[in-house]
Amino acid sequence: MKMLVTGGAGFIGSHLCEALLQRGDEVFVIDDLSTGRVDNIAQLQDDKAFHFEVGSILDFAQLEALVKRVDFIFHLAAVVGVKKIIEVPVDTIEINVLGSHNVLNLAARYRKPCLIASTSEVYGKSTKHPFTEDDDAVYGPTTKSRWSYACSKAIDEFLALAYHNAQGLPVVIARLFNTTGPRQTGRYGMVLPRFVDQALRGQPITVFGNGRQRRCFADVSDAVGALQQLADHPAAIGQVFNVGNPEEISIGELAKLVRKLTGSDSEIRFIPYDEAYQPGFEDMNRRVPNIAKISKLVGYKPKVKLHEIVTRIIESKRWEPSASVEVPVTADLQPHSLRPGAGE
């Protein structure tokens, strides 16, 4: 099959790029590498399969084009990461929604199936744990913009969901809870790439807030495996679906794991969230999947346990050269030299 993946330059899209190859997919990619990083596609661009496009999903004629030419939709575009979100606000806003409205407006005119990558900050901050699919949402004030990401995502889902009921769309959702891996980068707050690559520096392992916040960590191998199944599934469309590992682990903990396992004698430093992110910052304080309903539908069940998710990425810092850790893509890499065949 032609399969499209908006955003599959970043970090889980170009492990999704990566398995869909290796089952004989045809590959097109569209991606404005704001957060995705050519580095992670460099090993697919000699593939004949394998179509990348510097762009973005705002972009109605260019994303048209793409659409037309394949069988599915894999929708992984969007600002993420908390640092990220509080810095582009209304990035964050345009291009989740607006993108987003884009890629389902254009899947349901050319019949398309698509499948929307949503997250777990859906959620919220509710207190119920763990969450089930069809669980009550709970915001903070439209005053803190760490929920707009989190309400933005709901909108997709409420969007996608809408064009189904409305218009027959295919569409599944999938909700991703912490999926980290080698090739996530640190760099807009993802903790666990960020604690790995402190330890091996030497430097504090520095924890936001007081660490006793409990998340749970999946492998992007696991996830992308998620999502291919729920892709092929025909009982899955028109369906919304937690996708991660129930695995928990207080931040505090990660830290003292993190710096075990790397051999480091970092400090680990605690650092408020008024003064990591913004003052009146919310967070909440569990975030635990039930995969009940994907394990009935497809067998899922994360293979990777915690201690081998952070073994991986300790091992694939340790040979990943600091530059493509760090350096941003600049504002003067412009996208029309990034093409294939344009000195890329």
Second form
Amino acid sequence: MKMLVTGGAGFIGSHLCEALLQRGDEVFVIDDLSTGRVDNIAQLQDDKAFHFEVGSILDFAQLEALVKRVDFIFHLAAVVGVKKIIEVPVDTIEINVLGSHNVLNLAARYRKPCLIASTSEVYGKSTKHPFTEDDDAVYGPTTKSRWSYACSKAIDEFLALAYHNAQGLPVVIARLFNTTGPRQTGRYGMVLPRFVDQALRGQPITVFGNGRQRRCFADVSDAVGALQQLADHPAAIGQVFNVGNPEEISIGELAKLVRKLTGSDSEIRFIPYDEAYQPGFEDMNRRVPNIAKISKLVGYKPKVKLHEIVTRIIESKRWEPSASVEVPVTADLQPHSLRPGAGE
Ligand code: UDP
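Could you drop in the structure for the form predicted together with ligand UDP? We only have the form predicted alone so far.
Entire complex below, previous chain first.
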């Protein structure tokens, strides 16, 4: 099949392109290279079945030409990463809302089925755990820009479901929980590549807040497998699915695990949220996916466990000595809140 992957030069997008090419699909990518990197797809450039265009999903004409050519759309292009979202609040809303509108509008116009990559952010700061697809979303105020990401992706979901219900567009929504793996950069805030970069360089491992916040990390290979399974399953159409790995860890424990698996003697430095992000920043205390729905429909079961996930990132980064990590502005502060016992 001919597949369009918007955001195909990004971390997850590039892994998806590889998987699609491996099974014999022809792959078309549009990516504005804002967070995507040509390096992510360099290994695919010689493949005759791979076509890459630099461009934005805000460019309707460019997108239209691509949509016309393909059989299916994986829509992954978005402004992602908590740090990035705070830095570019206008782009976050415009690209995520207007860009997704372009994708869905064209998909409906040319009757092309699509998968919309959404995010566990849409649950917001709800304290009900684990998160199940039909649970309520709980957001903070509009004065806290973090929530613009959740709202922008929630609008995408509403719009996709509206196109499905009102116009019969075959669309499936995948809510990706924390996904990590080789090629993910720490530049936009994602915690695991940041910790690994910091540990390998002997720099302080920067735990934000008290480190007791908990997350569940899925390996990108499991996430990409889930996206393909959902795209292939006719009964997934018109529905929302969590995609993640329910294995849970606190960020403080994660810092220790990274330090152990890298053999690093980096200190673990606790940094208040106000300094790490912006004053008044609100974090999610806990985020766990309920994956019963996707497991039941397509038999999805994450294969890669947390130790292996961390090990794979470490191995990939050992071969990437130039990988850069933007250490927060607080890097030159004294370890004002070094609490070795925290996060247990
Ligand atoms: N985090 C951290 N140190 C870092 C980067 C992130 O302690 O250098 C924390 C962050 O505050 C959050 C968790 O790690 O509680 C996961 O952050 P990430 O941005 O990877 O994903 P999120 O779950 O926030 O979308």
